[in-house]
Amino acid sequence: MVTKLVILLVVVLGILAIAQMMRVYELSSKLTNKQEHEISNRDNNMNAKLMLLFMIVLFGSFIWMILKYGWTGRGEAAAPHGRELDWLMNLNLIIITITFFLTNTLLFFFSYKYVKKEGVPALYYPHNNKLEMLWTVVPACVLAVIIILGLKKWNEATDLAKPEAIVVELFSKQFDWTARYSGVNNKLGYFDYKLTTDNNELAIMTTNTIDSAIYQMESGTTGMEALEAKLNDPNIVMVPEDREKMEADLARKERMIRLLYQMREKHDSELDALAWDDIIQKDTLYLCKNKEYEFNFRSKDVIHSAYFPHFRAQMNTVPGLTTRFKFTPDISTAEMKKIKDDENFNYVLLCNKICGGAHYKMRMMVVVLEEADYNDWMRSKLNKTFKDTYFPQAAPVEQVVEEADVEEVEAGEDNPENEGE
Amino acid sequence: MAAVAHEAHGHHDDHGHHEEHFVSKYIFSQDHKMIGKQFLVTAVFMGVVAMLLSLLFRIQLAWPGESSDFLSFFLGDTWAPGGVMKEDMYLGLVTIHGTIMVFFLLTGGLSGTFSNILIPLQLGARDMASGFLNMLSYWFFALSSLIMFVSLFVETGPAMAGWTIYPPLSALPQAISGSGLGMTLWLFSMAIFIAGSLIGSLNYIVTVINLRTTGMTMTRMPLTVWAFFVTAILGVLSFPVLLSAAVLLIMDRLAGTSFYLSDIIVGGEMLTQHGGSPLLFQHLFWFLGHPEVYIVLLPSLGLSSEIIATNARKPIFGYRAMIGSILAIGFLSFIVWAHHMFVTGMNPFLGSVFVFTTLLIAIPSAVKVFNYITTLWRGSIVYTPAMLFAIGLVSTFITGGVTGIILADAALDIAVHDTYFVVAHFHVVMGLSAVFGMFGGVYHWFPKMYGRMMNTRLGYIHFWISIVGAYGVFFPMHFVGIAGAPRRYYDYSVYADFDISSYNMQMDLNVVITIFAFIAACGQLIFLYNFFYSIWRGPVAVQNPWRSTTLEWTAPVEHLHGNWPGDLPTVYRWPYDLSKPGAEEDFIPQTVPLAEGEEEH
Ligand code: HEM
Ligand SMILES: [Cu+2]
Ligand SMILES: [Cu+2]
């Protein structure tokens, strides 16, 4: 409350100060007879020397910016593309702020210098074809060089990954990641939205999952019974807008229900394999160090960014379309984290496109293991397969998988084609 | 359709002037000049409340979760409990902020202000080639306005999902709570905002077109009626495809359809759409957003031709040039727009096509700084508030455009898209350069508008405040966006979590900025203050104050229904007669012909 009063009480005070400054200022205006559209040289040149004056102040701090805060304060890039494309981007950087400081101190430079003297006329130029010329074709022979260059990185950047790079898939919803990994066979089951139910938040295709979506719709606790059964129950007495609600549920689900059958019409039992062996994991990424990764992305809900901000990567996640990024990180966490000289650094995939309330707090921490720790911590999550994690109960698939052969598979060397078997 | 309009205004002078009513004089007015203050009364009071709302979410960045009196004072308890604010009303005002700004501040506004007042001045018409269209067009600007204030209030909140609204966010209400009622307003609001804009604009075109007086020809027209000509052909290009943007995710709201919707899962709830895509949104949203930034610019650029040339007073640097850029400009402005598109799952093969026509846009925009540059060279300048305006904002101009390079080269865009690289961009381009080109405008042509002149001395300090309190908001935010500070986020804490030397720099520049901001805000303090004032107060104006070549000048003080007393007036040369060899005075109005033996430039 006090501040309040005491913001109001400033406020008031500083018009009435602007006020009667103004009125001084008319008053003696009216007394020399100055009008207000005629600029008195004082006015002017003070103006003009402000001119330089704030062309160096602001020179000043951009320069003390960049070395209070670094060049660019992004730190070194984690994977091999991402060190081409800052080289890049300090050239451009470069090209960019020589135009900056060059135009810049023209533009403060004349204006201080150019203030009108007395007897010293302007000069009528109104043109230079030459001139206009060289302003024209500098900029574009400039632009050209950018655009080759920026245009060579982006093909390479986003060009397809090498058939060997390990497939992950990063799933976005409000407001979590959860990875899957592709598994022994390197290969991502199918997905289809209508088979999202708790225990296969990601939708993923086989034929258990296709019956216990089908099951979930018509029997469990929200299904289709229990639906109608709620709506012809005499005893229940329900708001209006409640009953047309459900109603409108129910008619959705039918509509549902019919495709999911379709689905299970259509539905290759041999694509199972695929996705059994998927690995589901949440709250951090483990990535192994030098291996190229194809990363999908897929959302549940709205659009998402995926952003690894020291990866230099990011790609859009878009529900109803599945969008792809690759990249290879090649320092690891730990020697990230002597590179930064601090403990606690870690790598991180945000979200960077606004999704909600807690858009901001969106993040899966990343961590870079060297191929050994790679390979024991994948070890352990061989047995935590899709399968093994919800579906035990499933048909057993045949995918022997010799304990010698796990440590190439694991590192996506290799890919035995078993997912046709 | 042009003689009709001479010959009513004709009839009109011949009864001389009889009393108008208050309401077809103030508020129904079919007048030119009194729809452009209209519309510059209402931008100054939309754009007032955009800078509020900012200051609320700057406060919130730069404080996060620290109680606030000012935030609980404003938002009261439903938004901010305890003078904290709540995430979703971040949004909330970022998007209301973002919208107001771009749209009704720097298109409406902007244009609807100085193409009312200056295209039939500086023409030589006595009107708008439609006076009630151009009513029109004001009132739907002004209930436009409105709509989108009053969704302010409404109590599941403003559109939260940023100002480019994308789908599916704007589309579910289970997603974000302002994507309910407050996105209703907010479509809507932007429906009939177009609507006048349209209308508008069609005018505009109209005029430039019909109504030149006797000599005007396309080449003797000042660069402001180019850049306004150039922007109003824009606005009737592009702005039908947001109204179609709008119109599909008007129907993916209301009508089960689904253009931008498909395999959806929200709030536990399976959508039947499918087939939609998200991406046909972004699109068609672009497909108006870039134009629109021009449309934003343009304008300003005029403005600043004029005003530098006047108060260097020198001819303007390559006026064939500066009309060639502008329609360079306007053209390619067509071609660019996924380039905001980089990263959204769009084939990466039409995004080359995009970074090349982007980086093509640089040439133009080049040629125009080196242009004014130029004309400052070896001037005789003299510096009213509106000259230290248009000079921040050729400097503002360079300092956006350069960052532009960078974002429009897809390889780089992959880091800096969607950070606060990209908006420190568009601020120092439209928050910077156009607002500065606005201010010039205001201070230059208020003579012309109110015939009173504003307060110099406050004119300076608000220009110097402006400028060193919006550099110091926005030259910042390039160092938090290049370390990859996303956008959007109503904190850093997560930073915290992983990386705590680029967190303390967020934290550190976070504050710096609020308070740059908070000192920006408080020049705009100044300037309202002049500008309520001068309109009532204020000394009054003479005839040409700036001593300028340009019609508008030539037109009395008291404003006229008609703007010419007797017969229109002739033209004989360009605009840009400044110190002309061999003539008396410095300047050379447009109306006086051409000497013997004189070249026309
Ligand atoms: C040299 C000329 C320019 C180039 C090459 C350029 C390029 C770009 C690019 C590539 C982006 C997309 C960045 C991203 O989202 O990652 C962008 C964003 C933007 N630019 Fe520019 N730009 C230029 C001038 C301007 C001007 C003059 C304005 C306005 C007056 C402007 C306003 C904007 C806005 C509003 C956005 C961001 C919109 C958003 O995402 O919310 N730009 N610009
Ligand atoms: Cu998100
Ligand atoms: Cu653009």
The other form holds:
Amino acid sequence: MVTKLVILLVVVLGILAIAQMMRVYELSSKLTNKQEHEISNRDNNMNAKLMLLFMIVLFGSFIWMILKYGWTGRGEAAAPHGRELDWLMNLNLIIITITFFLTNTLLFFFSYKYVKKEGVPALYYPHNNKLEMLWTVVPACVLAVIIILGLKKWNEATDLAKPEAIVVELFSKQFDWTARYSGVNNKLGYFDYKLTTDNNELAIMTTNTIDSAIYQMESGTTGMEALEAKLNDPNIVMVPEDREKMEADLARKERMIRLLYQMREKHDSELDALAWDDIIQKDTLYLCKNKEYEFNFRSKDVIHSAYFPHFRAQMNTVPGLTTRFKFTPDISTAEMKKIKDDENFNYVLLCNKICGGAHYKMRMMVVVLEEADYNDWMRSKLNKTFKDTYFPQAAPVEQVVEEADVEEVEAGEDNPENEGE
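Shown: the form predicted together with the partner chain; wanted: the form predicted alone:
Below: the lone chain, stripped of partners and molecules.
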């Protein structure tokens, strides 16, 4: 805290010192009967030399930063398309760097070379068609090449994946990510936002989830029956604003329940199989090395942005819209740790949109495994599918009766009152 106060004090005193120096300069100019716009040859020459010195320092610091911190600091890409994008980025940087050195050299060197000299008038040079054509056509051609190559790479990244590509959905909300693997059939189950409930956060569509959503909408603690009971209870006194709000909520749920009943009538129960084997995964996204992935993205609330920095992939997640891209990780996490010589390294999925107050913690660890390890992990999840986790199959009636009889017998044996019988 003391250090910050000292720094603040130094900055304030520096500003005051500069202001006083400017004031002294103005007073000295008045004493010498020299107007502020009158610049001496000595001052002109000094400014010209400072321009040249500034150019040398600027270029020197630029080169030093590249040598010290690297060309871009991105590190090695962990996907083939990422390396192609790195090549395109390097091409852009080379063009920008050449332009940077060329334009700034002309700017500062001309300021030095053509400094005002006594008795030498400035040359009036208003127009040159060849120069106009040169600095219009050349940048246009360069930009055309960059844009065409960029669109080509973008189309490749967002093109349809191969049929054998592994399909994974990434569901975003404030402030975390949830992955949904497509399971054994490699097809994701359908979804509908109206099916969002406590035990179906991803709004996956099955016969069970539709019935569950209808039940919660009608009979849940905040369902229509509960709202109607509160509104019709003479013992509950509400201010007009609260009553209007509750009536609006009830009207919205009445509209929603009609849509849910229509959904149940139209739903094909055979499609349930697409969803039952889906695997819901939080905290860590596991990927298989050298396998192509088709990623689908959804958002529950606001616009997020799925950003895989090490795979050079990014896509916005938009409420009400499914977005997608594909990539193939080809460097495992273990291999990248050796490349970076960092045992603590991990791939990561970030949100690259400022999506709210806790945006900074919206991240998901990504682990790329060798194929054998990935298959072992996937086998361990086969009994933790969406159906197993959220809608486990009820035990047969006979089994429930037998278990109840056993519990009754055990309870009788443990009861001291039965010892004399």
